[in-house]
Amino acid sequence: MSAIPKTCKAAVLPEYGAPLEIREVAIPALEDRAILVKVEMAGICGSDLHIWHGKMGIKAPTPYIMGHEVIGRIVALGHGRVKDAADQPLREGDRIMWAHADCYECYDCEILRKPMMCSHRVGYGMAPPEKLMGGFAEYEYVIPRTKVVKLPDELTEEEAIGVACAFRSVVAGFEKLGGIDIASNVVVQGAGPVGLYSALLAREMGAGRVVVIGAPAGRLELAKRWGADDVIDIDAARDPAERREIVRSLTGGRGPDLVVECSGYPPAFAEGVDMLAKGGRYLVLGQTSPSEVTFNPASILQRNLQIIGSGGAIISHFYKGLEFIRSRRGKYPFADIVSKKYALEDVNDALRDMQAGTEIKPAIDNRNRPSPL
C-alpha cells in the first residue's frame, strides 16, 4: 500500500452561496472494500451552479466539499476491493469513475431495477468534510458498497471527464427512450455539455436532422464538430416563437421527431413541448430547478406525446459512455470538452466562468500537484 497522508487540501462549500474556502480535512482510514484515490481531474458541472447556490431540489446540510465528476487514481484498496463493475482487476495506480453509492437491497433497486432511485442513494459531492466524498479535493474516498469502473488506458482525462455525469445522464436517458428511429428529426435544447453529448449520440444513432439550440458561440461550434447538423444561437434568435418556426422550417414543416431538454431552463420545457411534431418524444434530462412553469397538458393528448424523464445513472452507464469514447476517439474531438483548466485553489474562479457561459466544462487539475506527505 502507497503512503498515505493524514489530511490533505479540499474546496469546502460553507453555507450556500458564499466562496468555496481551501481547508484541510482529514483522510478518513480505510475500510474494507472501500478504495482512496488521488484525485487527477473534477470536472465542473452545470449542476455544481445550482448546488453552490442552493437552487437544487436536493439541499443537504452545510458545510461540505462538492464534486461530483471526477476521475482518480487509486492510493489505495480497502481488504476485499479487487475488481471493478466490468470484472477487471482493480490494482493500485489504476484510474477509476464511481457511481453514487446504491444500497441494491430495496424495493428501487431489487424489484423494479432501477438502482438511480434506490431511496438509500449515499451521493458524492454532498457529503460533510470529514467524509471526503467530494471531488473538489486532492484525495476522495470512496464508501465500500461504491461500484467502480476502470477507465481504458489510452483514453486521456480531458477525454474521459464529460462521462463521469454529463454523458453518463446522456447513455442513461437514451437507453430509457429506447434509442431514437433511423432519419428522426431530434431537437437538442441545451449546448452544454449535456447537450453536446446528446446531439453526438443521436447522430451516432442515425439522426437524420441533428439541431442544437443554445449559446454561446464557442459551444454550438463544437456542436457542429460533434455532428450537429444545424445550430440556433438563442443570442440572435431570443424569442421562443422564433425558434420555432426556425425549427419548423428544417424539419419539412412538421417539426422534430425528437426533442431532448438539457438546458435546465424551467420555461424550456413548454417550448420544448410545443415544437414537437405529432407523435412525439420529449426526453428531459436538465430540469433539476424547483421553479414551476404553466403547462397546458392537453397537448399530449391532443398530439399523441410522449414525456420521458430521467434523472441519475447507474455504473452500467458510465461503462457505456467510456466504451463509446474508446471506440470513436478518432472521429471526434472529445477532449475539446474541457475549455480551460484551474488548480485547485482557483475552484470558485472555475465556478464563476462556468456560470458566466464563458467555458463549456472547466475542470480542477490535480495531475501535477505535489503530494501532501
The other form holds:
There are 4 protein chains.
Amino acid sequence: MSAIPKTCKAAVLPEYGAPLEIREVAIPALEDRAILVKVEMAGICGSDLHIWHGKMGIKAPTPYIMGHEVIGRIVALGHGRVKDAADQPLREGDRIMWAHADCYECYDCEILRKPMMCSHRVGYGMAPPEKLMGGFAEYEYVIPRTKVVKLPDELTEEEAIGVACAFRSVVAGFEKLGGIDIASNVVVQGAGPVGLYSALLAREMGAGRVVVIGAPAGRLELAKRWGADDVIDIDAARDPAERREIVRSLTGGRGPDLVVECSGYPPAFAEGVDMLAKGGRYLVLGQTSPSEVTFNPASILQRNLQIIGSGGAIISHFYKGLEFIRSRRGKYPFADIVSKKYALEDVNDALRDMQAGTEIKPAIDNRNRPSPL
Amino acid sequence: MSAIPKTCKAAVLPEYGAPLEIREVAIPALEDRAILVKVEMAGICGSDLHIWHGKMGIKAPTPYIMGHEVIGRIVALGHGRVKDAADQPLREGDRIMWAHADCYECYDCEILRKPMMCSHRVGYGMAPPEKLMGGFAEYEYVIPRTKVVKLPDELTEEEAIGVACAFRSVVAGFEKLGGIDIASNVVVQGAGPVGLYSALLAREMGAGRVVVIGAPAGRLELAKRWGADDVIDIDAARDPAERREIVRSLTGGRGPDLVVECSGYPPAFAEGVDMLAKGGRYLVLGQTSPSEVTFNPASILQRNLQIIGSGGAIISHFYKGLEFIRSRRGKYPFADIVSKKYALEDVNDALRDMQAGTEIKPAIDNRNRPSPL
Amino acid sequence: MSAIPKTCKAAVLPEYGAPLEIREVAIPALEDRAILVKVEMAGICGSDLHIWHGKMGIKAPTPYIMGHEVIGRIVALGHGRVKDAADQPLREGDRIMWAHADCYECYDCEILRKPMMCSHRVGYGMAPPEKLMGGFAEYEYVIPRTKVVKLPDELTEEEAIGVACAFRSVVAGFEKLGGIDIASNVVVQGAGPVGLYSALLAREMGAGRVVVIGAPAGRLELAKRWGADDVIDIDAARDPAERREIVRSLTGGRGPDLVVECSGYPPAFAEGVDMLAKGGRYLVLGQTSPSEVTFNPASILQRNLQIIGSGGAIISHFYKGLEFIRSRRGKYPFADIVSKKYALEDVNDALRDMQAGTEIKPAIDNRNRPSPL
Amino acid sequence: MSAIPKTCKAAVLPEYGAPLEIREVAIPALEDRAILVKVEMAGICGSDLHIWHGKMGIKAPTPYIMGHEVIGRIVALGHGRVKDAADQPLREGDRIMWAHADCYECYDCEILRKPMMCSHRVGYGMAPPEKLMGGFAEYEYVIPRTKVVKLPDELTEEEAIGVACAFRSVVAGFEKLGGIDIASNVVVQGAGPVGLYSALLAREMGAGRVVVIGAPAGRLELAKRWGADDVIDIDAARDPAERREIVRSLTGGRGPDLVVECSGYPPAFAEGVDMLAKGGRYLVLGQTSPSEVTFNPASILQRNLQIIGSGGAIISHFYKGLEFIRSRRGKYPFADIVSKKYALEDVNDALRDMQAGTEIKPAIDNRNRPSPL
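Could the form predicted together with another copy of the chain be shown next, to go alongside the form predicted alone?
Zooming out: every chain and molecule, the one shown earlier first.
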C-alpha cells in the first residue's frame, strides 16, 4: 500500500455564500470496504452555484467540502473491496468514479427497485470536513457502501469527467424513455453540460433532427460538434413565441416528438410542453427550483402528451456512460466539455467563471500536483 | 331490408344554451358502406353539458343533433358493409356501437399510428340535422368510413351504454399505462362515469388499494360496489390538504403509485400530482378546460414522476371494453350506471338532471318506442 | 431475547435419492444482521423432487438440509437488522419470508440491475447442515445479506406459504410482461402451484378468458375456484391436436394472446407456441429440464410472436405477492393450495405424496410443535 | 396528365423455376385513388430466389410479374389521391414507395392494430400480369387502398431502394424492441441487406459494440463501413463453437445483449440464442423456412431471455426508414448496397447473380430507358 499522508488540503465552504477556504484536513482511517482516492479532477457543476449560495432544496450544515463530480485514483482499498460494480478488479492506482451511497435496504431501493430515490441516500460534496467526502480537495474518502466503477484506461480525465454528474443523469433520463422512435425530432432546452450530452445521446439513439435552444454561442457551437443539427440562440431569439415558430419550421410544422428540458429555468417547462407535437414526450432533467409556473393541464390530454421526470442516477448509468464514450472516442470531441482547468487553490475563480457563464465546465485539475507527503 | 321511414324525430340544439327542440328531420339516402340504425339508447355524457352551453373547445355551428354515446340497431347496411371491425358478420337487427370516423390516411393515423389524434376526425353529435349524425334521435346515420363493433348478445343496453364514451376512454388511457404494477395503490379523482370505470379497471388490473375521491354519496356508493376499497367524499373532506392526509394514511404513508384524474376540475391536477408517491404516475383523463393552474415542475424531477395524457379512443377500445364487461357479467352491477331513463321528448329533463348532479348517467331510452313508420 | 436452544432437529438429505434423516444439528451463533427463525411452515415444492433425486442443473454436495419455501418466526435478530425491505420494523415474534441472498455488487446485480440473475447468489435449501439454511427443520438461519419481508398479520401460513416459491416466481414473470392487454385470452399450461397462481394473476390483471390445461381433477377444480373460466384435463384430452382445437374454439378461433408455460414438460413448449394467436406472447415459467425439443423458428417471425423467459425472483416479488393476497383475502380460497400438512418427522411421506401427484402442495407444519428447549 | 401508353413491357414468371419472359402487357385503367407509376428502380430481394423457385410458404398461381421492392415515378393519380401517408402532396412526377395493401377493416388491423398481420393483405409481385402489380416491369399499378410515401428529393434511387423491403423490415423489427440499451453489445447474424441495415441501425440507436457474422468478404466490408465494429467471416470461422468463442471474447466474456437474426438459416436460431448474455434479447428477422431445429427451451428461463419475432412492415416504417437515411446522408455510403444494375431485359442475369451470391443487391434500373410511347 502507498504511503498515506495524515492530512491533505481541501477547499471548505465555511458558510453559505462565502468564498471557499483552503484548509488542512485530516484523512480518515480506512474502514473495511472503503476507498481512499487521490482526486485527479473535480468538475464544477451548475448546481455547485446553487449549493454555494444555499439555494438547493437540501441545505447541509456548514462547514463542508463541496464537489460531487470527481475522478479519483485509488490510494488505498479497504478490506473486502476487490472489484467494481462491473466485476472489474480494483487495484491501487486505478481511476474510479462513484455514485451516491444508497442503502439497498429500504422500500425505495428494494420494493420499488429505484435506488436513485433512496430515502437514506448519502451524498458526496455536503459532508463535514473531517469526513473528507468532497471533491474539491487533494484526497477523498469513499465510504464502504458506495458503488464504484473503474474508468476505461483509454479515456482521459477531460473526456470522462462529464459522466460523473451531467452525463450519468442524461443516461438515466433517456433510459426512462426506453428508446427514441427513429427519425423523431428532438428539441433540447439548455446548452449546459446536461443539454450538450442530451443532444449527443439523442443523435446517437436514432433521432432525426436534433435542435438545441440555449446560449451562449460557445456552447451552441459545441452542441453542433456534438451532433445537433440546429441551434437556437436565446440571446438572439428572445421571445418564446419566436422560438416556437423556428422549432415548428424545423420540424415539418408539427413540433418535436421529444423535448428534453435541461435548462433548470422554470418557464422553460410551459414553453417546452407547448411546442410538442401531438403524442409528444417531455423529459424533465433540469427543473430543481421551487418556483411555480402557470400551465394548462388540458393540453396534456388533448394532445396525448407524456411528461417524464428523471432525477438521480446509479452506478449502472455511470458504467454505461463511460462505455458509451469509450466506444465513440474519436467520433466527437468529448474533451472539449472541460473549457478551463484550475488549481485547487483557484477554486473560487472556477466558481466565479461558472457563475459568469464564460465556461462550459470548469474543472479542478490535480493531476500534476505534488503529493502532500 | 326493413322498410325505412323518410323522416324521424330528433332533438335539435337550435342555439347554444337553448332547450333542445324535437323536430322531424329527413333520413339520408344510404351510401355504400354506410349504416342506418334505430337508436336504442343514447347516454347523456358529462361533456354534453359543456356542449349544450357552447363551452367546449370545438364549437360546431348550430343547429345540430347532439348525442355521441349511442347503441343503435341496424336498419339498413350500405353495400359492402358486411362485418364489424372484429370480423363478426353484420346483419339487420344487430346492435352496434361506433367510434368517431378517422381518415386512416394522414400523418397522425398512418405515420404516428394514432387515429385517436386524427386531424381529419369526423365526430358524431355535432353535425347539421340533415346528416342525422347525432344520438338524441329516433334514427342515426353512420357514415361510410366509420368503424363499428357489434354488441355481444348477452349484454343489456344499460350494461353496455357506458362503453360508448366513458369506458372506451378509460380503456384507451389504461392501455397507455401498459399495465399496473400489482399491489400498487391507486387513487381516482372524480366519481362520474369516467371515475367509476377507472376504479373498476384498476381493481380488475391488479391494483392493491383503490381509493375514489368525489361526490355525491350515490356515486361513491356505486364506486364501492364497482371495486373501490375506500371513498373520500369531497363534500365532507373539503380541503385538499385533508384529502391528501387521508390518502397518505390509506397508502402506508407513501401516497398512491397511480392517480387517475377523472374530475375535469383544473385544480385537481396539482392536488393529484402532489399526492403521488415517489416514482408515481398520473393519468390525465378528465382535463378539458382551458383554465391554467399553478404548478411546480421541479416535483416531477425530484420525485421521478410521470404524467400521461390520454384523449380519444378508437374502435379497438370499444371492442375491448365490451368484451371486458361481457366477461365480468354478474361480478359487478354494470347496469347501475344508468340511474334514470327518459323518453326522447324528455331530453331537456335528462340534461337538467345531469346538470343538477342528481343522476350518474341519464339515458334516452327508445327501446319501446313505436316505429315512426 | 428469547432463550435459544443449542441444537434442533433437521431433516437432512444424506445422499441423492436416499430418504431424508432427522438429525440433531447445531444452531449457528448469530452474526450481525443475521436472523434466527423458528420454522413455522415449509412447503414441498415440485422442484424438491428433482433436488431429492439429484436431477437439478445445480447439484450441491450432500449432506444438506432441503427446503426453500419457508415461513419463519423471528427468534433472534442480529445487530443492525431492525427492519424489513419494505421499511417495516422487525421484532422477535414476527413472521418473515426471505429470498435467496444476492450480492448486490456484481455486473448482474448492479449494471444489469437484475439480482435474480446474480452470479454470486446464495440459495437456501442446499447448504451443509451446520449452516442451518434449509426449511425442513425446526429452526433456520438467515444469513446477513439476505433480504427479508414481514408477513401481514392477517394472513395464515396456509394462505401465505405459496408466495415463498411459486407465487413470487409468477409475480416476477408477469412483471416482465408489463401488463396484460385487457380482455385478452390466456392459456396456462400446467395446474401445479405455478399454474394455479398464473391463472389467478391473469384473472386479476384484466384477462378475458382464462383456460388452464393440466391434471389431475383436484387441481383443475381449484383452478376454477381461483379464477379459470375453463379447464382442459390432459388425462381426458391426451392429444395435443385435440387440446389445440379446444383452445381454438374457446378463443374465438384465433388462439390465445398469452400462453403461460408452467408445466415443466419440454414438449409443452412447441405445443404452446403453436397455439398462440398472431402477435401472441409466450411466458416460460416452468422449463428447467435439459431436454431438447424440435421447433420451427419461422413461426415466431411469421406470426409476430414473443417468447419471454423468467427465472428467479427477488424480495420485491415476495412483498407484492403477499400484498396481493392480503388485498384479495376472502375473494379466493388461498389456503386451499396446502392440501395436506405433515410433521417434520414425516417429511419423507410428504415428498412421496408430492411425487405421487396426490397433493397440490404438501407442507411441513411446525406450528404446534413443542420447543426443543 | 402525361400521355399513358396502352401497354408496356414486363418480366413475367411463366411457371416456377423457369426463366422470366419479357412480355408486352396491358396497362390497367386508372381507378379512383389508384396510382400508375413508371418503375424507376426495382431491387432483387433475397426472397425473390425463393419466390422464383416456388419455395415460399405462399405460392401465387403463375404466370405473374415478380418484384416487390420498387421506386416508382407517378404517371397518373386516380381521383381522390392527393397526398401521401405523411400528408405530403402528391403530383405527377413525384417518386413514391408503397407497402402491401392492408384492409384496415379486420380484427388484425383494427382490434390488434397490427396491419402488418392483416389477413386480407394484398401483396405486390405476385399478381397476374393484367393487374400490373409487379416491379420487374416498365410500369406498375398501385391499387386504391395502398398506402404510399413520397421519396425525399435529395435521395438517389440507389440510396433509397433498400427501404422498400430490407430496411423497412429492420425498422419494424427494432421498433418492437422499443430501443436498445445504450452501450449494449449487438451481434447480427447474416450480412445480406437485412443484416447490413440491422448493423447500421444498432450502431445508430446507441449500441456499444456491433458484430456482424456472415459472408462473403464484400458484404462484411460494407458492414464495417456501415458501422459494424467487428465482422466474423463464416467462411473462415466455420464452426458455431468457434464463432461463439470469438463473440464471447468481443463482448467481455458475457455474450451479446441483443442478437439480430437476419440469416434465414434455421440452425442460426439455436446458435444465436445460445450465445446471448443473461437477460439478452433475440430478434428474429430472417427465419422463413419451414425447417425445424432442435432447441432447449430451459435456456430461455434459466438465462431470462426474450425472443421477438417481427415479420412485415407498414407505411410508417417506410417513412421512418427514408427519413432516417435522409438525415444521415453523407455519414454512410448508403448507395453501395446496390452493387450492380441491370436493364429490365437482363432480369434473369440479375436473379442468377443474386443466387450466386456475387452481388449484395442487384437492381433493375429503368431510369434511362426510353418511354414505351
